[in-house]
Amino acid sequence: MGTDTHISEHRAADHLISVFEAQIRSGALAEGDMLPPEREIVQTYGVSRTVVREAVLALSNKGLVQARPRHRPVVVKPGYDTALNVVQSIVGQLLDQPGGIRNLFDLRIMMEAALVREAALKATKEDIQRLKTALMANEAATGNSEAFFRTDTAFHGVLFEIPNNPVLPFIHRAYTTWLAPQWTQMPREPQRNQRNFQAHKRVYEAILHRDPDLAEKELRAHLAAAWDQVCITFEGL
């Protein structure tokens, strides 16, 4: 194929993308109906198969449609998590260049430094009753890496929800997902489970004690140390 083939091939599957996306943000195209079968898209835009697939294949990362091998793509409706998905490979890549992981951890202390001073000022006590279960469900499982690792993404968990944002809980699990990687390759220690578990126990308090300026200098100490064991774990982050 030639390069000026090539490149009308790429401009036609950019115009059949932006056709398609328009539908669906429209509505015309609703969530759960399928595109129109590969030969009728042909017939109608004068396109080639190879245009068709390349552009369901664009619309399928872009979260748009859910496309499937000898099935009609279907469009879905993007979500938080859709996103996360789109997102993913391109994160993943960032994190791999110097200092990303840094950056990143970066941005979830200043998150989480707001997020703590804001359930210090307004959780109710039913968001104060949530935080605490996480915080015993934390205690109880210092003596198993696995469980502590889940109960430790729980309790900060909960901080994401307090303020009833639906944007926040998606954030907390881009972050755990992103993260992860690093977290669950830490050894296996219970005595610094029981360290983190006890700069929880501390952050709730302050948070219980209605202080923030004590959360989010307990929040900032946690991370501040949570960051000194990657790097003990891992050379040149």
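Since this is a predicted model, take the numbers as computed values, not measurements. For clarity, a rigid core is taken as the largest C-alpha set superposing within 1.5 Å between two forms. Positions refer to the first chain, counted from 1. First, how it differs from the form predicted in complex with the DNA.
- After superposing the rigid core, the C-alpha of A22 moves by 2 Å or more between the two forms.
- Relative to the superposed rigid core, the position of the CA of A199 differs between the two forms by less than 2 Å.
- In the core-superposed comparison between the two forms, the C-alpha atom of R49 has shifted by at least 2 angstroms.
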Contents of the next structure:
2 protein chains.
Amino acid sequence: MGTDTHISEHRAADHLISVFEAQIRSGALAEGDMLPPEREIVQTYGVSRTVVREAVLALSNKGLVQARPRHRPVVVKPGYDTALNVVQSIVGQLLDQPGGIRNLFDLRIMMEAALVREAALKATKEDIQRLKTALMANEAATGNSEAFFRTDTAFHGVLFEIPNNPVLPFIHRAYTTWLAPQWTQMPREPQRNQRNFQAHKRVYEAILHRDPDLAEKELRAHLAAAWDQVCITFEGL
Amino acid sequence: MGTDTHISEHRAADHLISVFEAQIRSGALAEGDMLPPEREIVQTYGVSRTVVREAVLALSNKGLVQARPRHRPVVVKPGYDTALNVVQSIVGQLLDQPGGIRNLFDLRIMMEAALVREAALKATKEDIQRLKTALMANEAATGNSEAFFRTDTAFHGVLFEIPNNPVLPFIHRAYTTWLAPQWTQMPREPQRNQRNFQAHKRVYEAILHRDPDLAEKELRAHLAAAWDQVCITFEGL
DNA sequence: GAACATTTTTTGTCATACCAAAACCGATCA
DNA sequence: TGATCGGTTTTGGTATGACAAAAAATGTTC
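Right, the form predicted on its own is done; let's see the coordinates for the form predicted in complex with the DNA.
What follows is the entire complex, opening with the chain shown before.
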């Protein structure tokens, strides 16, 4: 019931954390800056090194600073790049849930179906040109499974870029960085690559003809086939 | 495994972290169990309390244990609930980006447009009944802005439940828990509530008539109006 | 001015100590 | 018997000091 957030009680580190977080967000600590040495923070804020280290560690885990061992922590502006790491760990957790793979895959289908609809309705000439370029690269790579995988994700990536919403490429990156390790070890015969390319081509042509229903249909068929591949590869369903 | 940043150099805490993480995932440490006392871990693994505390803190930040001050950390199985907190912080970061509000709102429009399409095509009788119940509660609350907000999100929540994908309600919760604080302080005259309810009703009826195109159109109109409200409330665009 | 050797910082880790809150336990009392 | 109350033990939060090793800063030599 009680959705936690009982931050009621106070640890000394929490204060330090919020102080630095504010300094980072306000720009007092710019990106690339280094945090002061631990002993200096100790003197400045009158706390023990224990607390300082705890606070810095928390900032590091929050992604606000990047702390390599034996190096001073470096400030990183919170943004899409820093968020990516966290999202990836989230995706990992979601995948561990029962049916996680299927659920995330379904979600991807839903999102990408919506994407091709939008693309069919609102893609600019430049968008379509980029799609075509990606498609041609995809075709050229049907013989090389490794290269085909790259051009495959690139083609889908263009779809995520069309709505001009930076959150979408972000999601795509989070998804593919999970996918990549699993996908690459799947057997990919050239004939299957050829079939996938043809599917991409049909989606592209539906977008070209400004037919959202057809684009969605082709996209869903393509991803359903991809899911079958996944199923065959990982017996676990 | 090392989904994290750089596995380059070794901190002593990293070992402990992976040990406990393995124990949690394998079930050796079940949900609700408490981690051993720090001093016991010290003796077991032959490291200092500094390292133990650092490891526990990291586990806590990872969401694998829930550590209230002065209490023993309690093991939590990674799942949707634990992931929620992290996602909320991510959403916060994304909102801080330039145009973040607009981008996330657009994303929501896109997702929910896809949702009502699916609902119009595949909603069961039970789904439609739940939608109707939520709609009626919504209508009954047009006079009370606070209650209307609750029934409003509940109605949209039902939409996220229809595809039977637990990730979708998860996303909805992450979205609304951000939205709630901002939304509630918006002025909501009953007349505006009435208009929002009518919009909900039109979406519902489109789903009832199995008309995905109309459902999407009504949903987009509804959310576009909602965005105008947001714009009016927060000058910052 | 560049390559090398040396000194100083700074982090990572350990050990110890103390306080206060929590948990534990036994005695008391209804 | 069972609940309550008080004190004792455990345990987490913090402080302090120390040391090794790596990094950074400095100086030295060619």
